[in-house]
Structure formats: C-alpha cells, structure tokens
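Single chain ahead, written as structure tokens, the form predicted alone.
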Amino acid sequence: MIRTLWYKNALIYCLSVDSFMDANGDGVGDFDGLARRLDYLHGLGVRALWLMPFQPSPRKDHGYDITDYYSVDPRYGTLGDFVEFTHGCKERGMRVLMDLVINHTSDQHPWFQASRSDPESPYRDWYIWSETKPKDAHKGMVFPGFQDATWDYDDEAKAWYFHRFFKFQPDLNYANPDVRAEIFRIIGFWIELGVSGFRMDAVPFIIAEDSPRAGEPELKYQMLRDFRAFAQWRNGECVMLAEANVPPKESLEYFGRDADRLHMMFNFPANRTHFYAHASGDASALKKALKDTRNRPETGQWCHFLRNHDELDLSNLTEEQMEATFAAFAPDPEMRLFDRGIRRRLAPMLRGDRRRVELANSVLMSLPGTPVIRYGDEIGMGDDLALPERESVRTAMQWDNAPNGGFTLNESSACPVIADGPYGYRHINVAEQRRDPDSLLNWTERLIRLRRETPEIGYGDFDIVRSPKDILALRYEWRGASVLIVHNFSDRPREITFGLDATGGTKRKLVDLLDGDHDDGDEAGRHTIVIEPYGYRWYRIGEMNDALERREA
C-alpha cells in the first residue's frame, strides 16, 4: 500500500557522487562533500536526490559494472558516511533514490568469478552460459560500433556467456530464483540505510522476450510486481522508477494495469520530441507524444527530463525529424554518438541563448508528471567534447571561480573540469550566480518554487489546448483548481486567443503567476495574449468549472 504519493509533486535532482563535491581533497567527489551541499540542494527546491552508481566497481562504465552490491566504493567514503548523508537528507525533508543496476554485474564480481571457475558452482546458473556459440551472437547490441557481439567466449569456463551490454558486464539469469531472492536482499539492505526509491536500470532488457533467459513474459512482469511489493513492505513510501525506453503502448505493462508494478517511468517519447520542437519550432510531435503517453494508472507517474548522463537518444524520431534535430544541436560528427544520439549538455545545445534555456526548463516543469533535472543544468553548465563518448556531459560541478571550480582543493581533479571557454568555471559557477538576482540559478529556483505551488501538474489531469503548431498550451485541473501554461517554440512573437467562458456565460480571469500581468478577457469572454519569441506564460484560471476550448482538433 502506498502511504503517500510524494513523488507526484517532487523535483528530482540527478547527480554523480564522484563529480559533485570533494571534501577530503583527493580529487574525487565523496559523500562527505555531498552532505555539505545539502543545504544548497534544499534551497534550490530539490525534494529527492537520484544518485548514479556509487558501489565498488572497476568503473569501466562509470560505475554501471558493479563488483559489490552491499558497499560503498572507498573513493566515495564508507557505509557510515552514506548513512550520515541519508540522515542529512531526511532532516531536510529530502528523499534518496539510487540506481539499481541489476541487469548485469561486472565480470570482476565474485559471483561471476565463481560462475566461470567451476561448472558445479552454485553461481554457475546465476549467469547465462552456452556450450556452443549461439547463432544470434552478433545481434541485439545496445552499443553498436562499440561492441560487436552479445555472446563472448570465456577461456576459463570454456563456454559462451551472454552480455546485452559490454563484454565486461555479464547478464544475470533471472530465471534462477536465487538471483531474484538476492535482489530482494539488495533492495532491503539499502532501504534500511535510508533509501526511499530505486531507479531501475535497463528494465526492458531484464524482462525482454528475446532474452536467452527462460520464462514466460508474464512471469517476468510478475518479477517487477514482486520487487515493488517487497520494497513497499519494507518502506511504504519507497518508489520504483524505470529506465524503459519503450513504445507508449507498452508502458502500461511496466506500470501494471492494476498499478501494481513500477510507480514511475521516464518519458522518452516526450523527451526526444521536446528537443525536436526546439529544433524545428513545431510542437506537433510533442503534443502527440503527450497524448500517446497519457494512459497510465492513477498512481503511476511519468518522469520528464531534458538531459541526463547518457546521450540524447533520437532513435525513434522519423528520419526527417532526426536530421533536423541533429542539424540544430549536433551539426558536427563529434557531437553525436552511436548515430542515434547527441552527447551534449542543454546550454551549449541551445547556444547559450537564455531565452531558449528558460523555455526548455519551463516546458520541463510544466509537462504532466515529475520533473528531473541534471546537476549543473541549473547554472547552465557546458560539455567537454574532447572527452570520450558520454563522458563529455559528466564533468565536475562548478561551485566557484577557485581552481577546479571549487570542486576539490586538490591541485589536480580526478574528475574532468571545464576550465576554458564560455562555459568554463570562471564564467559559469554557483557562487557568482547566487549573487546575481537575475542569474539562471535564481531564475531556476523561482521556477521550481512555482512548480511546487501548482500541484495540479503533478496530481491533476491535463488537456492540450487547441493552438498553432508552434504553440504548446496545456491545461491542468485538480480538486477544483485549474492552471493554463503556454509556450512559444517560434522565433517570432505570436498572438493567441483562448475562450474561457463557462456554459452560463460567466467570464474567467487569467491570473499570471510569473509577472502579475493578469487578463480579464473581452466582453465575449475571450482572452488574447501576445507571447514573445521563445516565450512562456503560467496562468491560474480565476474561476473554476469553466468550459475552455481545449481539445485538439
């Protein structure tokens, strides 16, 4: 039983411990440093922290190759430091979500070492082995171009093992009940240490029908149901958030038609069409994505984001849409990854245009669901394209203009720091923006506060208001309250007219939530607003129970 729906009106902030704040001066971020920045995060309006993997790992894949699920990587501190951190979050009313990386382990994990060393080992069946090379060994790669197979031969085991991701990340065998029982123990362990939720990594691959793991699809969905039930038995407010880049029609299988599987999912369809809207000035595809993902259980929730630790995946756009988005935001080949994504941060993608950065964030905060922001986006951090692959967007947080951006007192940082250019820490940092009332940081803080003060977005139902293709207008209703939020993706000013009359002819008032520019409408009860290029408006509708013309034609 869910005790609260706290996640419906929360702001989730995503960060990597190693790149946020170094307290002991070794050049690597740690939990002590993160704990020292909790007041900053609380002041920003953060109500949940999503931590990237922090468990022991060879770090061949930024920590997504785990060797011990029950500990903290010594570079980040101890389990005691982690508990102190979660207590600090609880004191400030913030919750902690952590990555649950259970599709695979590192090939250095003791489980895999035992599995490969002895065919009679109880761990042999914890992974997926084949005595002969499977016919589909070169199909289904997640990172084409960086991996050429999903099966590799192990000399010690004298057998082939399955790995959906890199060859140093062997997949666990969920057909084995002992593996599933171990995941329960992992979940329970971290809940006891203060975790309130898990971002489940690579969920579609865990339950994929084309996986060599045995079992019927419904049994695999039952596994998701069991994980949720166990987590909420240990903590009734615990939530499960899925990384599942699947077609909208499949999303109900992840939420569960009876709302008994995963609480939240990232809305990838809305994410990629949102960026296409910025690239083309046409919000039609975004509107369609919002319609397509509308159907979900009442307690289910979409999570919306702009950028994250991975590339911006454009793979499900049409060829024309993908080409337009690449042309706008990644014209150079070095800005692209896997021929399907963009490895850049938000601000440089939008050429540092404050109007467009504000527009993107305003859209994020107003989409139906829970917003997730990436560390550093609140100050407009840039990327370092000289770094390989996705490392370009994983540079150190820029706190001030001291050496290494205040991230560490060590002369050299183990985490890359952007020092030069317009996005270097001397120009873009928290301290300088904190002192400027008109800075992006202070604007973002005000926007987050506004989002929390409009719970209709997180809890209510929405409709798409009929409008031109370059305008996105959303109306939300919840408990008799109603808000209207309008965005202009065009580089030209737009005049828009809305009808807000009730059936009885009662006039409605638009109450501007941003700058107090209210509108009473004309004698016919219609409201005409002029919205500047890349502009946005947040309104509360003064009277309730009205009949806004809101359905898309």
Second form
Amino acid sequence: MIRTLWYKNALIYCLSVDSFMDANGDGVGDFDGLARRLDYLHGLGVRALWLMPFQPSPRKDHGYDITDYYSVDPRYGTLGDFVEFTHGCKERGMRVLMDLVINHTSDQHPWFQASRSDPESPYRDWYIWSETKPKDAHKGMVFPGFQDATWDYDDEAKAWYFHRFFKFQPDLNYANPDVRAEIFRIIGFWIELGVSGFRMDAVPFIIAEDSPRAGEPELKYQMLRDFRAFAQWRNGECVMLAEANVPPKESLEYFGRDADRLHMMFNFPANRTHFYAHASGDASALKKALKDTRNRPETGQWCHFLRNHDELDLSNLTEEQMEATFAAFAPDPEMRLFDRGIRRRLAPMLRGDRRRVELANSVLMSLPGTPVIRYGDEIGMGDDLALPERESVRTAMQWDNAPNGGFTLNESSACPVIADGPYGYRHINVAEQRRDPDSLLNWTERLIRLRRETPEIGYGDFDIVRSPKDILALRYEWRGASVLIVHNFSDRPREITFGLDATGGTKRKLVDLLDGDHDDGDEAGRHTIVIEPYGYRWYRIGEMNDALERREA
Ligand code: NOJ
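Beyond the form predicted alone, can we have the form predicted together with 1-deoxynojirimycin?
Okay, now the whole complex, with that chain kicking things off.
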C-alpha cells in the first residue's frame, strides 16, 4: 500500500461548534471562534476535524434533528464563516469531516411539514406512514426510558409515522429515489464548501432490513456504494466514516467486500472491551475484539476512540463484564444511561489518575486504525452529572481561568461550563497546561507526534503478541519496518519476556521511542522488560538509529 490514503495516518479531533469557542460574545460557540483556534489544534497534531451537526435545528437532540441541510445554524455563523473556516483548515493541511444525519430529519423540517399536512404532496412519501397503528409500535427504541415507541400518531396527517429515535425525529424513506437523490445533493453541496468526509450517522438503521422502509434487498448496500462513489467523484480524497455499532461479523458488509462501501467505521467492539480492560485489569476481551475486527479491505480503516458525545455504550459486553465496568466507572445510578451506558468523561472515570489516563490514551493511539480524540480530553476535562442525559459530557471547552473558562466573554454562557470542583476551569484549562511541560496537554501532543511518526499502525498489519492477560502487546509490520507497543493494565509492575526472532531469526534491538533507551536482548533474541503499574512502552524493532520509520529504497 503506498502512502496516499490520508485517513490511515491522521489524528481526528471531534468537537461541537457550540461548545468550543465563542468569538462574537453572544454566549454560543461559533465558526469564527473555531477558526481562531485552528493553530491550537494544528499544534496539537490534529490533521482532521469531525464536526457534530451544525445546521439549523431546534436542537432537541443536540443538532441531530436538522431543519435545513443546506445552511449553518445562524447561532454559529453563516455559510461565509463556514468557508473561512474550511479554508483555514486547508491552509494548515487539516481536513474537515462533518456529521451526515440522514436517517431522519427534525419534525420541524419543511419536508416533514409538507408530508404531514398534505397527502398529495410529493413529500408525503419522503417519510414512513401507516394508516393503522403498527403492531411493533413499541419495539426497537434506541433510547429506552426516554422514548416509548417507534411509531407515533400525527394528528395533522391522521396517520402513524416511524421514528427510530426520538418522536421529533421522523425517519426518511430511502425506498423513495427522490430522497436518495436529495442526499447526493447534500453531499455535493458540502464538498463544494471544503468538506473531505462525512461521519454517517446511524447507518445500521438507514439500511435496516426490519425497518418499515420497503425496498429491494440489495438497495441498502447499493445505496452505501452510491454515496461513496458520488462523494469520491466530486472529491477524490473524500471519505465516509460509519457510525455502525454492529457485531464484528457484519462489519465487512459496511466496508464492502470489494472495498466499495464505507471507508471507515468506528470500532465499538474495541471501545467497550478497552474500558472493560481498564475496569478489570484483563485485556483478553480487547484482544479478542481486535482479532474479530482484523478483517477489513486494504483501503478500509477502523477508527478508534475513547469517549464521544454519546454514552459509553457497554451493550454486547457479557453481563459479568458489563457489571464489572459499571461497578468501576459508574457505581452511582445517575452515572448510567439507557441501561447500557455511562454518561461520563474519561478523566473522572479513571479518577483523575494520570497514569491511567496516559495508559488509556497510549492504548488508543496504538490500536490498529485511526485515533479519534474528543475535545477536552487532551486536558482531562470532567463531566457535569447535574446536567440531563448526554449533556453531562458536552460542556464548554476550558481555555483558561477567566470566567466561563475563556469559552465566551459573555457573562452568561449558553453552553454549561464546569466551574466547581477538581475539574472546574480554574484547575483544568489549556492556558495553564501550555505552560507546564509535564501537563497532560503537552504529554498528549508528544504522544500524537509519536503516533504520526509511526505509520506502521495506520497502514500496517498487526499481531497480538502472546502475553499475560493484563498485558496488551501489539506488533506492527509495514514496508519492512516494525514496532512493538506494550501496555500493562494491572496495578502491579510486570516483568515480561518477548522473543523477536519470528522476523527472520536475527537478533534485534528494541529501541524505546519515548526515552531513547534500548534493549539488546539475549543470544536467543529474547527481551525481558519490566513495566510499571499502568505502564506503556513504544518500541521500534531495529538498530539504534531506527527511531523513525525507514523507507524502503
Ligand atoms: C447517533 C448520534 O451519535 C446521537 O448523538 C444521536 O442522538 C443519534 N444518532 C440520533 O441521530
């Protein structure tokens, strides 16, 4: 594989414009504010941004309820501001991915308004209607406890409509070719404005077989192929990243066995087992998840993450694993959500223990795929459990110790800011951490650089090196170069011995990429290392001056 697929070695940073930086002082984050922070992001090593929805919306589900696909919510700026922002990214070599929320619209969208008010409207068939109440109206809810049906009666239409998510998010009908044609226009529009990719929301539901959307069986996958092909015709570097929390064996259907569907997928199986490893000290389930998701087309890529804007979803862990993870990270019921998840940020879950926060991030950067980090995790931001539902993890970015954490100059911020306690902005903020060479921020920057200088991870093949259950040792090979990365999930120091002679029997050195030290190994090519509690080691296998990847001639 030649090194041309930018998404294989990029660091993706996700953020929501409304909570990042307010430039005009109205208390709401905006594109102008974000544009002023691009040098910060570039300095951190970010090479792609994933923006949560920013189009006009009543924001009853944090923007995942859109009323106009062709505009910017006026609270965040104008289309002009958006283009200034994408231009600023381009100048710095950073790509922009945006959320493509097309499973559903807001019920306030003019398409739905037309659909519900006039049975003769061409928009009637853009949504999914039933004259009678479907038998499964109370099945298949995504937000149990907050949603009691997937079909609701609409007084105006005098019919039932389908909504996989909240009642105010009616599902679009993909069996209708006009709906599909509209999605092409939306994709094409944002590409013209500088976007290089889309994080496609709720993909399994868009193509679900049990959805009431009628359609030929192949339609669903054909649609994914068509979206990808269209996006790439318009812009060759454009990628589609799927939010599809599906069992590993289904993932190839999303990538496409011929690599013709979606380029990237979030690796949910690795995410939940990674947290279980932190909860239990046992990395076996994580190793299994990595093996189960090993298979992907050469141009396909997994995206790994720690936390995102949703709950940490533990579904599909065994009952025992789930209980252990809840017990460790969400002992209090108010920390849990939808019976399956945890609504907390990374740092407080790990009790602010710097060693464990570093371990989690080091694992993230070393997993086979592309790392995605969430705004604020680079400084160890906390959560606010007094806020409802998933809002607990969506508080304003903490820039400095000025009122509202420097997020806005307005006295009252529209976005909640964490002011009190150990995670308050007076203690946790960018300005302070910039000054301290040992801060989490500066450590994260160094780690990101290390990840970028280790393209074997994004491009190469990996092996899980046999080791005890509390150790995760991954070895990557690419173009003749190889790295070994070792993590200790236990609270005890561990001594481990590895044999490296598998690569041709020659005696090889382990060059420590973090401290420059090296280990010669014994005559048989075995290396014995001692790794401290929650410790991590990044090694390049080779000679002393092999600290950086060497290209083949
Ligand atoms: C997945 C998004 O990540 C989540 O935040 C949203 O509520 C649902 N999709 C519905 O769009």
